[in-house]
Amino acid sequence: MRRVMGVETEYGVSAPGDPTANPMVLSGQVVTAYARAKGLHTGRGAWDYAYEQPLRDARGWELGRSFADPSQLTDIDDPTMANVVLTNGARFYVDHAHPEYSGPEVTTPRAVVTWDRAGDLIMQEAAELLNPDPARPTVALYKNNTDGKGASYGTHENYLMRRQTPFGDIVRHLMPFFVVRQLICGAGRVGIGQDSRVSGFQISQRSDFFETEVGLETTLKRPIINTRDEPHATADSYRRLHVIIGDANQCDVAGLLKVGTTSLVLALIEDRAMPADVTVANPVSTLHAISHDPTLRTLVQLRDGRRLTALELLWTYHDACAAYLSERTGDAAGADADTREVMTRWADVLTRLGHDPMSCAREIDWVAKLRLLQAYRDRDSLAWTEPRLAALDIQWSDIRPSKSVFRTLRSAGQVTELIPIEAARAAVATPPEDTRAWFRGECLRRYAANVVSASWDSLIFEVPGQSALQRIPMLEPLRGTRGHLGPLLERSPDVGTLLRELLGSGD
């Protein structure tokens, strides 16, 4: 299960009572308010764009800038947009018209959930800073993926893979998994279609917004498999799989399974251990059909003529992972605690989804949401066209604890909580210790006045008495850990000492 990975989330933003408010301005206010409260720098120079390559395609070419949609040019510094690196190693900035929290690099599914939960707390504090009077809020934030009116915004995952793995193998074996994965990590949504014009409830917030199978885009013609080849690491060794087909999860178990099962399937692909071809005949339309059917009866047409339910196809992937682990470790659940947890919870959830989907309401977002909405429908004889249901859907994801339907359920003990709130709070300011995120975060904490800019794979320092800036590359994600550089930072009272020792040691 050990793999460098992370999650980034764009949060929905609005100004209650002011539908004409500019979301980009609101997003900038969110980031700036939090950064100022923490004494962090925003704006120009906060992020280093020097080595970003958003138009490089994993299929072997680079898209010309003149052919790219402006939304794809994420390597352009916009000094009008708030952009800050946090002491927990994360990036907090305005992405298009949304405040985005890009979590730090971690190595386990539990860590992904922990630092993702920290992002929710950061957004909550930012909203509180902007809303001194809760009765008259100026900004509201939502952990969701659509406004229900045709707009969608992303929750993206990132996984480092071996560069030598053929990209064609990734597409072939990951496509079916992504088509059916929504059963365990969909966030649920009122409305069918991008603009919710058809009444009903569906499993995933994002599925209706995907229109192609493979492509470089992320905000238009969204592909199931994204081809951006921007590793933020040593390019000869690593490929960063940028996954854009996922929902913003609030249930800990769903978040754990989303990244944990994907990491396991990637291991199968890297080691050429997928036992059978399960290519889906029509991935995009099948993705939509599965999402539109909470009864889980929709059949998936495979290219070889077989027809399986999405649940049966997920079992195929689970069993392939179990066989892979059994062959390599002697145990079908794996030899380490993280893998065992993912495999055990994966089998448990699939089994209960098969017997009674509502039995997974403590673990799976879409099931928890559907159970609540159905209770309202049964009590008041409501059709899915009832506006109150759509309003509840939005309120479910409200970041404000006093408004959030989901937070109310979690506080009442109706949701399985894997990450104690104390751990999430600690992760707000503290980076993970086993990746380069530790060095990035600690440098921001200890030497913030000397950090000119930062990125995933470098830090740029201004050293007193030196005219030239100093760039420290961090291309190896598993270096720069507390174990690696902790003693060095402890004996470095200032940035000059740090760089002399760092450059002198060759670390």
Second form
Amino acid sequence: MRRVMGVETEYGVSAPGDPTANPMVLSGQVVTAYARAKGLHTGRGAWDYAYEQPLRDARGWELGRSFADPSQLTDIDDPTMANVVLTNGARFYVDHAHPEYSGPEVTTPRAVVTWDRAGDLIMQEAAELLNPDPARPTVALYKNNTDGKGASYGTHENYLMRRQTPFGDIVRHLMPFFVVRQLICGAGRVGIGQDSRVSGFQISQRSDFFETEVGLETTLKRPIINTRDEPHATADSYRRLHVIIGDANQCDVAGLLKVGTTSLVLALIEDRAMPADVTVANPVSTLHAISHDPTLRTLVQLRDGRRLTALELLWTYHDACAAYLSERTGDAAGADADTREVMTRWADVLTRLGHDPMSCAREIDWVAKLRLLQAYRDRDSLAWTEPRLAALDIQWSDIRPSKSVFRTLRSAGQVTELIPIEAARAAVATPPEDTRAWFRGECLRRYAANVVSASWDSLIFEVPGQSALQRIPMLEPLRGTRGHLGPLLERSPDVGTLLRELLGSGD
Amino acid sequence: MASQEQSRPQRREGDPDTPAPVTPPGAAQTTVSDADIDSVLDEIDDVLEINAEEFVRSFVQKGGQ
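Could you drop in the structure for the form predicted in complex with its partner chain? We only have the form predicted alone so far.
Below is the entire complex, every chain and molecule, led by the chain shown above.
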């Protein structure tokens, strides 16, 4: 099962020892330092906003600009905001007050994790450029989603779907899944409530920040199902489902399961293969209650009167996927290695979460974090109010290896790594080969001086000797692959040759 | 409304229709022992900021998406 998808992460940013530092300026420094070191140009014009429609709603209308919160106007090119497209096909820029890495479009869960890990390495390198003396750092970056004081920033997933699938079906069948999915991919958090007013531990970084069921907003009144309808592709054929409820993962297995299981559930919805209605009676309060209960005993009240545990609800989705795959491919785990890996891991973690949640400490962020916090509490008899536990939670996500609790755990061999570090390093500069991200990244690598601006679905070139700019639309995410355009780029020593052939061939 | 009521552990235990999960290849070790955790605590002591209270207080972010 393949699907075009990708993950974008806003990283936490701070200046150690200087709490008054402006986070927008810091974020801009992070992006520009990296871009300069790589010889890429940033800023005005580097991003092509022509096709961006952040106020288009999947329910069939568009929000008037005057009614929008300024933070929703993501298509205005602010010249003070750095913005660059990387040779791996990703976008690296400042979103609000955070540096954001939007990974390239890929087609497998493994590739999502690979290019997500590449994003961490890019952030790490950017910070190192700004911190020549590690003993006196000027910037620190964090792969988390809250400061524990009421602010949250996102890790969003994007899934290409068939346009013909009714949005109502997506809402109905995805809502229950999103209420309970946190068990297999939550990142864990010290503090309960948006501003941590109750002490304790919860499963998800993000859950407490979700206040409505369905909506367009992403920065306030966050909805479980986000309706932004900005396909970055041929709108008649596709929608891009923009998922804002997930946590940033560092555990490979949790990251793989997050996108792998979601993609399979979307296939069920697209093919109308979801066998039963499992509508949750009160999704928002249930989402919070599930997150607040690491013993996994909380019951979910369904609208039809049944009461299930979150694990039982996840098994319902797992079994529906297995039946769907069995019918389609003759094998309940699917016919290809990627689907098989997701189905096998999914059943494995659900089984072990049912026996002893702590047995998943190698695979799932929240379990790994809770296990460590408990060991600390036991050793030093610490209450949940102890600042060292909150510090450990923040430093869990520090991207500097010497300051990262997670990296310490991984270096000690206590985390299951699916992606070898060499593969993540290669993905820093290399695009995935099987989507249009390949053409985008390769053009940046080969013809960077001639690329005036880029976006998910276009590239604009300046051709020496020509006054008019040339815009190449890329509205089909599965075209522009290495197989499709590799030979053409190989025989194009310059951008003039490339464009002559490209425009001449009608591709 | 979600309830805090206790439920028994999973129906899955001993369910004859559910094959035992196969340990995925490459996962040499499937659990983390208490001894493993204890051995890493000292290392993490060295990683953590010395003034935890001040560090936590100064970690303030602007909201994002």
